[in-house]
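The chain that follows stands alone, in the form predicted on its own, written as structure tokens.
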Amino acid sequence: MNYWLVKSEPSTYGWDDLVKEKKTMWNGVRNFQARNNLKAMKADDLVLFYHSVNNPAVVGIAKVVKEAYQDPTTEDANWVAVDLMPHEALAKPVTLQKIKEVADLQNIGLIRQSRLSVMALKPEEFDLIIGLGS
């Protein structure tokens, strides 16, 4: 199993509309990292879902649904969508200024490329987050 992290504002949508939805693709990505991150992902795998700009913070836990496949919403081929559906809510938001804290996450996409939307995580720092929203 893989690790992941994804960043939306929640204005635009967020952890409530997934949770009201039941399922989403995550498209629109337009970042070729990103993309790749996207591709990478496998069913199954864990995501960790955050809400980027107002009040910053990992909000809850997403699972992958349906694996890379072309995004509808261009006709360029280079892009894709995966689907996700909620799996956990954290029982309290990690602010960035948390995650910040903690020496062992600090080489984190969140951290050392802030503007990526789609990042991988390792085990143990996907399992650091959790723990400080339990």
Second form
Amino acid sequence: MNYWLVKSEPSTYGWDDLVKEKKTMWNGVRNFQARNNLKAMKADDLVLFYHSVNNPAVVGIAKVVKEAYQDPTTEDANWVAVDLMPHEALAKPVTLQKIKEVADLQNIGLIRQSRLSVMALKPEEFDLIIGLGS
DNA sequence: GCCAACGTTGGC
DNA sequence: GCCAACGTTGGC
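Could you present the same protein in the form predicted in complex with the DNA, rather than the form predicted on its own shown above?
Following is the full complex, with the preceding chain placed first.
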């Protein structure tokens, strides 16, 4: 079991949209590092859902339902998509500000590489963030 | 709205 | 293959 974090701008596609749709195709990733992470996702892996730009915060937990396949929005075989569904909403959002206050979370991709849109989390990092949101 | 960080492109 | 220029992302 692996743990991940994906970012989305709520104005483009937010947690509420995912809950409403029950399932979404996570596509449009055009960055090699993020792509490699998408390819490494396995069914049932848990994915923190992070809102960027407006009130940046982790707002929910999603689950991988379909592993990487060719991104249907492009002919380019470099790019893949996965399918995600909502797993559990966090009782309260874990803000970026909060994450920055936790010493054990200073090494996650979110902090170190703020522009990466799909990143891996260690199990203990995942648990810490879930703990902050419950 | 601004600016820093970073990825990508293109000239040489 | 290097590096400057440029575009995009995301925090503030």
